[in-house]
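Take a look at this single chain in structure tokens; it is the form predicted alone.
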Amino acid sequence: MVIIKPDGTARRRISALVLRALLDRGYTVSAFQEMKVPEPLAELHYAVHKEKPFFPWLVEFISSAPVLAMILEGQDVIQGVRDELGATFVQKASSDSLRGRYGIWAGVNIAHASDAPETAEKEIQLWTTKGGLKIEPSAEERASAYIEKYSKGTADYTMQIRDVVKRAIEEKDTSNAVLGLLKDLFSRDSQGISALDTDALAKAVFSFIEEEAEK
């Protein structure tokens, strides 16, 4: 089970590049769907973290704007996807990994991927029964069409967004100006995603900044 999170999907070209990098490893796409994650589904997905202080933020973040939910199949697919993505925390990810290239900061990290066969089984069960994700023959074609549609051009606002977040945390700047910058940057390559959704994503990232600035 792989989910390109809102910070990836809202940057259309980046999500297409991430998807292409994963599929270039030769995996089969058995389910592929762009969707808004309802809060009840988000809460179930992150249930293992329910007692942790950052649980509400996880729910806010993943339900803020559309995600790309998919099921990939192949030899050693779980470890292969995780190797391609890199370390969970962006600052610890190598520069040649997907999170190192395109992640924003800490857990604002482009994608979720199942970490073990047992986890994958549970997550696939959850997302197919509660999230409406469907295993169907057209999934591969739709994933390829997504890559073809959005991978062109040069749009990449990763460094600008990363710099805004990093500077705001370091300077403990939680002003409206920071939120405004995030809204602008997340809207620049978000074809087909509403301003309400990109604004909600910006607010979720801003909430993360506020939490980090208090430490």
Contents of the next structure:
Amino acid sequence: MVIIKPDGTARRRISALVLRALLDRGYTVSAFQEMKVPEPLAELHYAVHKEKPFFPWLVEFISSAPVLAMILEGQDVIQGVRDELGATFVQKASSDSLRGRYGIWAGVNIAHASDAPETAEKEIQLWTTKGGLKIEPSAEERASAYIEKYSKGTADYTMQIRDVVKRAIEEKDTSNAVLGLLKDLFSRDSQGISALDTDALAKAVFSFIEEEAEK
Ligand code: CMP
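To complete the pair, please output the form predicted in complex with adenosine-3',5'-cyclic-monophosphate (CMP); the form predicted alone was given just before.
Shown next: the complete complex, the earlier chain at its head.
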């Protein structure tokens, strides 16, 4: 089970590049759907983190704007996807991994991927029963069409967004100007995603900055 999170999906070209890098490894796509994650589904998906201090933030973040939910299949797919994504924490991800290249900061890390066969089974069960994710033959074609549609051009605001987040945390700057910059940057390559959603994503990233600034 792979989920390109709101920070990936709202940057259309980046999500297409992430998807392409994963599929270039030769996996089969058996489900592929863009959707807003309802909070109850987010809470169930991240139930293992329920006691962690960042749990409420995690739910806010993943349900802020659409995600791309998918099921990938193939030889050693779990390890392969995790290798391609790199370390969970963006600052710890190597610079040639997807999170190292396109991640924003800390847990704003572009994608979630199941970490073991048992969790994959549980997550697929959850997303297909409670999330409306459908296993269907057209998934492969729709994933390819997504890459075709959005991978063109040069749009990549990773460095700008990272700089805003990094500077705001370092300087403990939680002014409205920071939120405004994030709203603008997340809207720039967000075709088909409403301003309400990209604003909610910006707000979720801003909440993270506020929490870090308090430390
Ligand atoms: P994911 O692979 O989706 O699984 C759990 C998520 O929690 C992880 O990616 C990050 O997005 C997030 N996460 C983990 N640790 C922290 C943390 N200390 N602060 C904020 N978010 C975190």
